[in-house]
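Only one chain is included here, represented as structure tokens and corresponding to the form predicted alone.
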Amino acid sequence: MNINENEISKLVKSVILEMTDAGAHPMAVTGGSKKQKGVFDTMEEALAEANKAYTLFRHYNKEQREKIIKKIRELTRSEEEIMAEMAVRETKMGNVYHKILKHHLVADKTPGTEDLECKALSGDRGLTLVEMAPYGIIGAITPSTNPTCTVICNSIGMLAAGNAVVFNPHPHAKECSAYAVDLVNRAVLAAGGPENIVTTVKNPTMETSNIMVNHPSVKMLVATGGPGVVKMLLSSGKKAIGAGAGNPPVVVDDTADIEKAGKDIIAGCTFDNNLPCIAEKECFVLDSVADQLIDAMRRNGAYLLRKDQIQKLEDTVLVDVPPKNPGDKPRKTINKNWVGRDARKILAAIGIDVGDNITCIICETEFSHNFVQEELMMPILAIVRCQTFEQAVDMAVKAEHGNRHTAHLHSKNVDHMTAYAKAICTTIFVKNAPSYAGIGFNSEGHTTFTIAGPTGEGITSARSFTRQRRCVLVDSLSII
């Protein structure tokens, strides 16, 4: 991704002065007196008008709808800016030049129609052709974490599938989710295709969920976020893809290039404050290489906290969960308060004043604590000491809590990689590299911001939102 850091925050900065200076909020790009386009009232408008769309929608070939997302990627490359500061603002989460990123990577590597492909069998008996077909309504729902992104990669996929889709984003992103749809409709009408083939709600609830959920006219169904909505999706009798949570351990082994891992490990775990399910959450390390690797975090952005401090932060991002039943154990989780907050906001909390440089919190701590056993979406690394390899892996298998979602090595030895892949059977193991590598930063590989591990679909594209239709001619066109 050649995008120059210094570049765009002065673009990201002047267009934040501009709004300011026009009293004006994003949303009145498009919003104001002009009706954003795919967006509702209520959810039986929304897939009413999907279903109009969508009737048109299904007979375009593949080079029309080529030529529709060729128009959104153009499109969200020219207001990716705008939706990274509107997500910043309305979600209070992230980090404004990473979503900028973040846009710009859905944009370039998120497949199209070149994903489908048709299977020719032919034999003695004749010729059979098995097709990637279209669903027809898809029905989507998206997260605050990455609302923008999600709406924009989903709707290329699934558009390219030849779907048309309906989405009920969280309700802490809807502005910028229905921005977002906004966009990509404005592609599509310049591109030539129906009007409302994305449409979403005003105001997204559970119940426009539920709406949504159960029409007969969605066929298929797809959520990007927790395990609950994930098996509400499961629960519903149609095809369901869900892409559930995670808690990706990462390894360093006393082979590594430890220097390296160092700034790899905090490029990731920073990365948009730790909002993507993918990041790294917690790190296993060698003893013999542990003070090496925790130098090396310091010096490429990291805090390192003393351990009566650590208490503290303890009681500030987590919050006690009252028990469902007597007698049960007493847990803790994440305050949503802190979520994908600047780590100089998290430390400031604590009475602890930094610099700009200062960009992750580190500390030691023991496999037990709840800074390694919960997924916390926060520029927070837990650093646990292990005496064997095989020991840091048992740890990260434990600690990944079979969600089979993203695992992280840094290490030389080409039998612990081997080893530890095999261990934790992760749809996504980043060896040598930050995190974002796996869906396709700075690496091969398309991306995606729907990674499918409970119902096994993986890094998601268009041919996973197809369903195959088979054609068979007996006796004929068979020429050899």
Contents of the next structure:
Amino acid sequence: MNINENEISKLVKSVILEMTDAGAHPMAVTGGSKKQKGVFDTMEEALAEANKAYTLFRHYNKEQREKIIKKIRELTRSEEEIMAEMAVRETKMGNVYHKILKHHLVADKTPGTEDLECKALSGDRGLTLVEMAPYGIIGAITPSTNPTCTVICNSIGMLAAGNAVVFNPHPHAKECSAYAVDLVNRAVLAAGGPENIVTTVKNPTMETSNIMVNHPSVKMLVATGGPGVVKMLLSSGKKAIGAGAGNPPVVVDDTADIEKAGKDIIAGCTFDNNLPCIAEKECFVLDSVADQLIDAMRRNGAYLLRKDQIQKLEDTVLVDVPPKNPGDKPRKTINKNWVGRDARKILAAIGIDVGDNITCIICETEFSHNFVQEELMMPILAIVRCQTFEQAVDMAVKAEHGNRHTAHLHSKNVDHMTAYAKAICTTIFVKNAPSYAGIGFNSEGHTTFTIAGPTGEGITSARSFTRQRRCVLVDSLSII
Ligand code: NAD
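For comparison with the form predicted alone, would you give the structure of this protein in the form predicted in complex with nicotinamide-adenine-dinucleotide?
To see the whole picture, the full complex is given below, headed by that same chain.
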């Protein structure tokens, strides 16, 4: 049989089309030139297409939705390396290997439709059902620190609950976020779902965010990011879930397994170069065990700065905040160029050359130091010596700044665990493990990348993205 070039080309194209529609990785077959699914030039188009999709999707039952979730999990696992590499390349933050682990966690431990429950009240006057119903179109804002994981985690939970989603991702992570939106759409189509049930814009900006937030078809808003975006959503007048900033303190007392505490703290603090909002950001240790803890940290990849080196580091990773009003106190904030960077590169910037084994920079400071007070999101850990456990708790509570986000403790004293938890009131409280145990990594419990402290949903999951609806039948169907 003779086949000419045109016919070969036609054949290849149809195979590619079939493969992509069946959920294959498009970059592998098209070199990334194919139009990404669910990604639009304008926010208006993204909203209109999600609306169209929702009119179909609202009739999908739980079984059909679960089939879609299963496919999203599968594609996430098979493309986790691509997404991890893309996110690090585009944002210049984090660590590829750790980001792969994060995608694995999202794929395996984000709850699906099993999270939705129906409550039945049966009694003398009949039967009442309370069901978890979708909101409709959800507008979601996502961060640069966990861009693809947040898109996938939100998509699983929001679609499981029966919603459509429009994302306005962080502008510095727009390409990898668009890739994740495309992946979700490929999974949805491969599992028999509608086109564009999850959408986004090619170039997200504050303006596209405003259009999304104020659009009448958007019934719920979800913000994962710093204080600015959470405040903006909470003043929108719509139902909003706010997952904001943290500054998690870790306390170590004299009953702890100090060797393990040193190892765990460095593992948590350096995970994805300290980008997770739950990661250890400052440490309060009892003076009697401080030297031992520092030694344990050094055995596990920490570089201890001398006093004279600390100022140099501060001058590098922090910048002055321009005063708003004359007479304002001088204040410092993070230099974003160093967020999520390798410890080795940060050290090189202040003239210290170390090997690959160094993953964390530690230093002893006063409580008032900027390294304690600011959410650095860098593998830098300030250590403050305390005379009593009560003093350590008091400092930890103050350093957490009322974010109600995350706190950590290394101790074998149950009274200490109770007292610290009561005082700090955080959404997540991890004991005797690295911080990532708080989101189900090597621990019990489901995962999320949207931890809603300010609005109280906590470790969000499908049920967080539902509204309760009551269905009442009087004097019937109570069958006893
Ligand atoms: P960021 O606040 O700079 O950006 C988050 C998103 O909000 C982006 O899409 C950004 O464009 C947008 N945004 C920022 N300010 C806005 C405003 N005033 N109006 C409208 N949109 C606005 O956050 P980031 O640097 O990407 O992420 C780091 C921050 O997010 C840290 O503070 C971290 O603790 C927090 N975070 C929290 C969680 C959580 O689950 N609670 C998860 C990840 C990150």
